[in-house]
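Below you'll find only one chain, the form predicted on its own, shown as structure tokens.
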Amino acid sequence: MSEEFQRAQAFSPQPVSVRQALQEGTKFLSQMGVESARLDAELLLGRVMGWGREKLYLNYEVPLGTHGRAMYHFFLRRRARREPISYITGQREFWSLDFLVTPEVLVPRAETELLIEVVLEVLGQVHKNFPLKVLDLGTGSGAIAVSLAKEWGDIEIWAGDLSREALEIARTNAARQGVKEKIHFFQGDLFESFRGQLGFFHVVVSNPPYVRRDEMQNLPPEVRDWEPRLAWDGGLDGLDLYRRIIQEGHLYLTDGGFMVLEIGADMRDKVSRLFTGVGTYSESSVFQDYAGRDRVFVARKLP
């Protein structure tokens, strides 16, 4: 791999326009076995650019200056090392907002956006003519707190997770989208900041870690080596947290508030047992994702 990589990344010093760039660079990372090359070039030289990638298409012939270019190699390098575009760009486009992203935070994924479209659903069979008020269990980069917040008029947000650098991304972007003011940021494990408000919140949301503890060795190298462990490690089984989200969650919320969590493909079944076991929840309906993947658990707390 080192010799591979060494031979590989000996660019042309020789001036170029953004259209051998783009070839250069999607030339390069294929050589480095990353499967979405041409996208990831046309990403990283926008970047430099500052350009969108239309924009590239549209000045195809503008050279690259030495500057710009050395910038452009040095991504290319950190891409190489299967480093995450996210991470390296800085950003990350989620709900049509965009995010800051660092490693001290999971990479929102389009398929998260189902439950943010699911949480709207079931906010509006909450009738209350006060705020209504949601929790938002290991929010990361903010991503599922702000574009709620973005789309919801009368809310407010508790956003909580055990990494204090992660709030800090979370506390950014909630700044960046105009919503701070509608978000209530905190640090700590779970539900330990809300011990003495019982049945205050109508929807309890999170994307827990649901990964299997022996499957994460096979997770792709962007998500095993560069990705916070924390946001993936769910436990041997991969349920550690749910159970306590759906163990205790029912304490903090409403009478017919709701419970609204992401899961992995093949969790369902396990799931529903978590919430059959508790007791205290209703009716419960599984999403699926734009694949045709069981994607959001959604339960509802019995009156």
Ligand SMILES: C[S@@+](CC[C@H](N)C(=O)[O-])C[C@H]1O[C@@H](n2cnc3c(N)ncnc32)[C@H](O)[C@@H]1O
Given for the second form:
Amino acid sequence: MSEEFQRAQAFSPQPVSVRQALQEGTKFLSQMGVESARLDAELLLGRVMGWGREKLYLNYEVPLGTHGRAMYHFFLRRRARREPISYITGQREFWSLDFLVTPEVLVPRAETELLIEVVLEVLGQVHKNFPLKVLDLGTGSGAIAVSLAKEWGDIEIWAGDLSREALEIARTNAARQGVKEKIHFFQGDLFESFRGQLGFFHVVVSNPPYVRRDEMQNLPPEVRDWEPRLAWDGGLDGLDLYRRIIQEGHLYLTDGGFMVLEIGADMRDKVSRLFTGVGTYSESSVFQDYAGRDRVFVARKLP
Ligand SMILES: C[S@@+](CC[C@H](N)C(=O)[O-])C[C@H]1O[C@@H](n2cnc3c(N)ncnc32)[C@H](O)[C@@H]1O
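Right, and the form predicted in complex with the ligand of this protein, after the form predicted on its own?
Let's see the whole complex now, leading with the same chain.
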């Protein structure tokens, strides 16, 4: 059956209730090969109605208006083309905060919340009689910088990204969450905008792009075809940005400051060798995510 034929058949021309709309949407998305079809149909219909999933369940028999149906069908067709759900709804929850998300930024991942937990832990180890200074490299939507600014009272954050468009989204997220006074945003290539801040930061944190060239073919279409390549392409061996961040980063850390990096599940040893090669880092540790995979690498600059 052709894709176009399936699409033409997918939606009832009759008025439908919430329950029927969810059934139709789920069937359509699973026919189009979307694995999380039911959940996605609920999220999309929820967005159309302005309701959470619970409210959808409580209003199963409510009819959809003409405008609502048209919008729902538009959303379903976009999802069938594997556009990430967060780009369609324009929203993603991260660290229990609501983030604006557009195709200019990586969709923040649940695993990255571990990075926040680890940074909060190391901030607790830094002397606390002054505002803590943190550098977030490759801030994207601002997920890391904004979450840290919300969580830690006396903190000042510098956040950089090569993408001007991403920074606009990050700024909006900081304003929406009421933390724009605590974050300074800079456009530039890694440390480019921070050259005057040698020995300045207590923590340098980053979730750099880390997909290897040979992994590209296996990426889900949601990532490969929709998320910005700048946000996931880590070069031939996935380590392009790690090399630069680790080699240069210690210059920007205070003595005893911490570097906290998200890593891919198989990168621990390679990243460890990069830190050892520089020679100015001591004590390193690796934290696993909830699936038991290596996810966060921490190294401390020699005091
Ligand atoms: C994996 S995304 C992380 C986004 C966000 N921090 C998060 O965790 O959801 C990597 C980010 O690094 C940025 N980036 C890539 N190369 C960069 C460079 N050379 N200098 C600065 N930022 C860069 C990308 O634009 C992207 O926003």
